[in-house]
Amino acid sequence: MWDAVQYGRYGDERSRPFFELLARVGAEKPGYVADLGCGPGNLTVRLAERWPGAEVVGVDSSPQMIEAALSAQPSAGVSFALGDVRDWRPARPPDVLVSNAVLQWVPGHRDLVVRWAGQLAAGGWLAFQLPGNFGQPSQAILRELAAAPRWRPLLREAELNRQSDSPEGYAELLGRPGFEVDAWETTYVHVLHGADPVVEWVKGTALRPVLAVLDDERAAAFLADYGERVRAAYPPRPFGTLFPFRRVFTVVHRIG
């Protein structure tokens, strides 16, 4: 279902939240670092660059993403594995767990992040971010179309992504004795260029489950309907197309 090339089309914009998340992780010399939902692995390698003495593992459920990660000749100390982050179990208590723009696809992810926090080594860090733009036109139009009579019978099997919790929700969920929680949100205003840039962005993420279950002819028709509505919601300016994108961040430090 996933296309590493399409996903990477806006790599700079997609990677910025990762680095802002990582900046709040205070680990100095972790021994075991995991990137859960690592995608094509380009950001996993950056974890190894920050902590060159660590064993770094990237896990993703997409064979296409893992293939892309492995083909990039990962740095020494970095390995990649195919697997569902819900089933992943660490080889030993991890010092750093990172999950970047993944949990919106995981049903019941609140329970999952509680489990991850409990698996941390003493002094360990859990850091995750996920989109909180469920109410934005790019997402609302997708849901409306998928529920329309023309498309609903064809898209029953399509698993659309889900809403994040609020920063307050994650702080309350994970703020237990022995843990410090830092939670916040940021709305980026990306300036995208090219023809239909919002459609191209969403084709790399939220549209993937839809395109995966439609044949080529129907996928083109769905994209035509979606694109017409999205262009009206995000009109191009002389300098580019403004694309507001809210993200929710949480960093947990195990101090007990």
Ligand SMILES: C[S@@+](CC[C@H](N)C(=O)[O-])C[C@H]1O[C@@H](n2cnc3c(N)ncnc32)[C@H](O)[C@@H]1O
Given for the second form:
Amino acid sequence: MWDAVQYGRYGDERSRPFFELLARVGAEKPGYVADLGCGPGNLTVRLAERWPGAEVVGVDSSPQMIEAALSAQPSAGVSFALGDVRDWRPARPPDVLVSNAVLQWVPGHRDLVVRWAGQLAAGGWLAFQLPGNFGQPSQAILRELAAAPRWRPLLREAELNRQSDSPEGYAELLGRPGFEVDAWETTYVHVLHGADPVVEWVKGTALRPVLAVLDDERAAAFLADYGERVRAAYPPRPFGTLFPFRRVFTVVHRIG
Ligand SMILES: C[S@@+](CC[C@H](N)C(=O)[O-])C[C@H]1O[C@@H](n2cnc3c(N)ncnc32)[C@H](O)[C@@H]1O
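What would the structure be for the form predicted together with the named molecule, rather than the form predicted on its own?
Full complex below, order starting with the chain above.
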């Protein structure tokens, strides 16, 4: 279960990769734009602002996220639908497909992005971004703890997020005649404030499936274990807590 409010904390840090991804999309007057895994929809409406006149569709499998999107101020040309991005079929060849910070949750995402690229209209764009932080402490500690004897039996049902490919991997996967691929990575060094900010960040995303399968007492114990290790990996400094976060970006342009 997603919590739009918890996810919305650190909104500036989380939305920056979306804008940096979109900066590499050269579409001028797209007619049909989809935001696949749109979350609470606040970034979907930015697509409509950039391309007024486009039909913009946001799709997400979380009822909580779609409810948050629908309860925000309606924006001309934007609609939202509940659904799994793997089942989504475009009404016609899309001009722009965007998927920001979603595919790390989707099994088989490499096949999916190949399919999406193949569905693009001539001249269309596919842009996606995934966290590439699988090896960074916030994720590594989570996996280590989840595999520890105390927690493993309780977390069998918890689906942890997956690893992204490298920029080279996506360029290799999607580069072929008729397509231009632009793939890169960035490590943001976020400076977070407040108590346990890395735990608070991860609670909005990767910790969610773990906490969802534990009762309150066990969830508190897991958070205490996780927090202790995370505080050691990301010690607070007088100016804040440094939280390096690697992300992988891919933009595909269908030429002709
Ligand atoms: C980290 S949020 C990103 C939301 C938004 N794209 C953004 O950049 O703020 C991940 C979103 O992906 C959605 N999601 C995960 N797997 C999905 C799937 N298979 N189909 C549709 N949405 C999915 C979640 O419900 C969640 O809203």
